[in-house]
Every structure is written in structure tokens, then in C-alpha cells.
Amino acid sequence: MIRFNIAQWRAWAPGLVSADDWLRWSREPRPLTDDDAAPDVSFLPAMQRRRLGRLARMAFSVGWPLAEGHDSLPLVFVCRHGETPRTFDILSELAAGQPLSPTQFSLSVHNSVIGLWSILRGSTAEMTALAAAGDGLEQGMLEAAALLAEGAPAVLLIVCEEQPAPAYADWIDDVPFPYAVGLLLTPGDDWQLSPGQTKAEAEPCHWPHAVDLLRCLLTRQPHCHHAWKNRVWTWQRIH
């Protein structure tokens, strides 16, 4: 069991950028169509956002802003499949004989993004990228606990997943649309998460995590549970 505050958020979703358009989600979930919109990250110069495929943006884009005004801010990263459309793209040239970019390799690994934001906001803090099955945002929220608990006196979260390219649909069908959650985390009392193991009857999430956390945060809601696998999670709100 951790405890600890989720002082300020952030999430982007096609069609889903301010705290309102969140909150009527939250109220009436349902499936997004993903239009090719990507995140508005002007607050960046011009020549760095080109290096940023859409997932580095909706990363930039939640957490940016929640870095503001806190040095040394240790970040967690967790992403389950990565840069898939920049990686689809590589294969693909791979199978026509074409030459391959270094540029277009060296940003599809997966801790190419917390390279970049290392790189943009000239931060040496510690930094974690993870690769997480379903529950990512949970083993995310152990990660930043453990650094919170070495005194970090704020750690930022980000999960965020790309929407696939459609070959992929038989293999990952756990995104249904693409998004970004960032949460600014402090030590203290508000939330608890409790790990258990599964029970038969246990339904799993409908949704991704970590959007499921926001509705249940949004709407006031004084726990949820997120069942992945052998596993149970429980977030429970304290105050």
C-alpha cells in the first residue's frame, strides 16, 4: 500500500484538451475517433518540434506544463507499444530496400522521449521510461512512489499510448484511441493504491488506466479498481 497526492493533472485526447471537455467525458464515456489531431506544443521552438513524432507531443503537451516552476523534477514515463507508426514506418522501408534514417531509429526506441525532454528542458533529474503490460500506470505509480519516499518532494507521471497503425489491430487491441495523462505527484495523504490478486468475478477496466483514474477523479468517485490479469488494483480517495 502507497499513499500519496495528486497535486495538479493534465490529459490530451483527440477532441479532449481543456478540464471541462474531460469532465463531460468523464460523465458520458465513450469511444474518440482519432482524426490525426495532435497536441498543441507551441510553446516550443519551431526546430525542436519537428524532431517530436505525435506521441512525444502528447507527452510534452500534459507534462510541460506541470514541470513549470519545479527544478530537479524527477519523471516517470510509461508507454506500453511506443513509437508504432514511426516503427511501422521503419519496417516498411526495411521491407522495400530503401535506406533507413538514424533520425527516424535513434526516436523510435522507447526512452527516446525522456531523452528529448531531458534535451529540451535541460534536466538532469532522474528519469525512468517503462514498458508495462496493462497496467502500467499502476507499476508507473510504484516507481514514482519509491522516489517520492527517497525524498523527492515532487515527482511527475506521464502515460501516454500512440494509436497503432491498423496492421498491428490483431496483436494491440488496448488503445482505443490515443491519449496522455500527466499527473504532478506529492507526498501525502489523499490517494491509496493496494495491490491484490484478481478474483474470478473481477471485470476488467473498459478503459485504458489511466484515463479511468481521471473519470474516477473527475467525478468524484471515492475509489475504482483496475484489474489486469492475475492482478487487482485498488485507488481509493482518503480525503
The other form holds:
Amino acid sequence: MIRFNIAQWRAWAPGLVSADDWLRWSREPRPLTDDDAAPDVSFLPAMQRRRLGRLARMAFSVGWPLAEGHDSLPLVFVCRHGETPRTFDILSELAAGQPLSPTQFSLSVHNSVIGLWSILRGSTAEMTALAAAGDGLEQGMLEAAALLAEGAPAVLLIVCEEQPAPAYADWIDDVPFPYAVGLLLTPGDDWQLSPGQTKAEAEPCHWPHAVDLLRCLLTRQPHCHHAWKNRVWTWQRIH
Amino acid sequence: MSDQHPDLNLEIKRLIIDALGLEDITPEDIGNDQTLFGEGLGLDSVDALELGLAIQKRYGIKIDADAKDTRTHFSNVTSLAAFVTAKQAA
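Starting from the form predicted alone, produce the coordinates for the form predicted in complex with its partner chain.
So here's everything in the complex, that chain up top.
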């Protein structure tokens, strides 16, 4: 069982940018159509944002405003599938016997997004990139709670997934639409997260866990349950 | 010297912008004799590799990354145009 505060949040999905957009969606959740649009990151100079792929733009657009004013802010970056469009492009070039783009290759590791974050923010705070399964939000929250327990005044948690390349559609079924959720976590007792277990495999959450937590937060639900395989996580609002 | 290959200069500027994803930059923003790497336009070592690959693909020429004069050829648009012209004539 861990306790913490969610001091601020930011989220992005196709057509959902502002807090009001998300509040409306939370009251009537529905599938979103991906329009291939990437969020605005014009707060970065053009020379700096040229290497940011769509996933990085999503992560930066939610994380950057949350990080403002924090000198040394640890970051936990959670993404299960990574930049699959980039991976697919690189593999296609390899299959065709073409030389690989050095830029694409240099960005083809899971922690490239936090690497870019570190360079562009000039931050040497502790950063972690996790690729967990369906309960990446909760695994990332555990990591963040450990950093808070070690004395960090705040931790930034970013959970994001990009629309997978069409070639992977048969295997990736947990990304209904691209999304990024940023949570600025601080020490406190507002929220409690507890792990639990079920014998049988429980019904999975209808929305990605991070998006569902936001829905729960915005509609002021007292708690929500996120089941993944035989694990059931309970998020509970204490205050 | 700078205007020796006006069409090729423009083509190379477009290649630089496309290959390196330089948002908000137009060919007019890049001077023929402007230094491309480090100070000047501000490109870095990954850009150098990417631009080398783009030039090899576009003009079908081989670039030796270890050759001493490669650095000179890549110093600005004028020197790149001269290099491409010389390689294509060879």
C-alpha cells in the first residue's frame, strides 16, 4: 500500500487537449479517432524539436508544463510498446537492404524519449524508462513512490502510448487511441494505491489504466479498480 | 564561388531541410557559405551522418567518413555543391 498526492495532471489524446476536453470525455467516455495529429511542442525551438517523434511530442506536451519551476525533478516514463512506427520503418529499411538512418537508429531505444528530455531540459535528475504490461501505470506509480520515499519533493510520472504501426494491429490490442498522461506526484495522503490478487483472470479495464485513472479523478469517484491478469490494483481517494 | 551552382545549392539546402527535419527553416534561411555544423546553422554529429547518407542516396556517390577532407566538404553548402559536382564528374 502506498500513499501520495496527485498535485497536478496534464493529458493529451486526439482532440482532447484542455482540462475541459478531458472533463467532457470523462463524463461520457467514448473511443477516439486517431487523426495522426501530434500535440503542439512549439515551446521548444525548431532546432530542438526536430528529433522528437510523435510519442516524444506527446510525452513532452504533458510533461513540460508540469516540470516548470522544478529544478531537479525525477521522471518515471512508462510506455509498453514504444515507438512502433519508428521500429517498423527501421525494420522495413533493413528488410529492403537499405542503409539505416543514423537519426532513426540513434532514437530506436526505449529510453530515447527520456534521453531527449534530459538533454533539452538540461536535467540530470534521476530518470527511469519502464516497459511494463497492461498495468504499467501502477508499476510506474510504485517506482515514483519509491523516489518520493527516498526524499524527492516531487516526481513526474508520464504514461503514454502511440497508435501502433498497422502491421502490429493483430498483436497490440490495448491501445484504443494514442494518449499521454502526466501526473505530478508529491508526498501526502490524498490517494492510496493497494495491490490485490484474484485466482481467476479478472475482467480487464475498458480503457488504458492511466486514462481510466484520469476519468476517475475528474468525475470525483472515490476509487477505481484496475485488473491485469491476476493482479487487481485499487486506487482510493482518501481526502 | 558561391553562385557557381545556384540550382545545386538550392537542391542541397532542400536536402538538408528534408533529411534533418528542420521545421520552420526555408532554403533562404541557409546561407551558401554559412557554417553548417557547430556554430552557424547548429547541426551536430548525428546530422552529419544523416546528411552524408542523404547525399550518398541522392547523388549515388560514396563518402569516406574517415577521409581527412570530408570535414572540409561538409563545411557549408558551397563546399558540398563543389564536392558533389566533382564526384559526379569523376
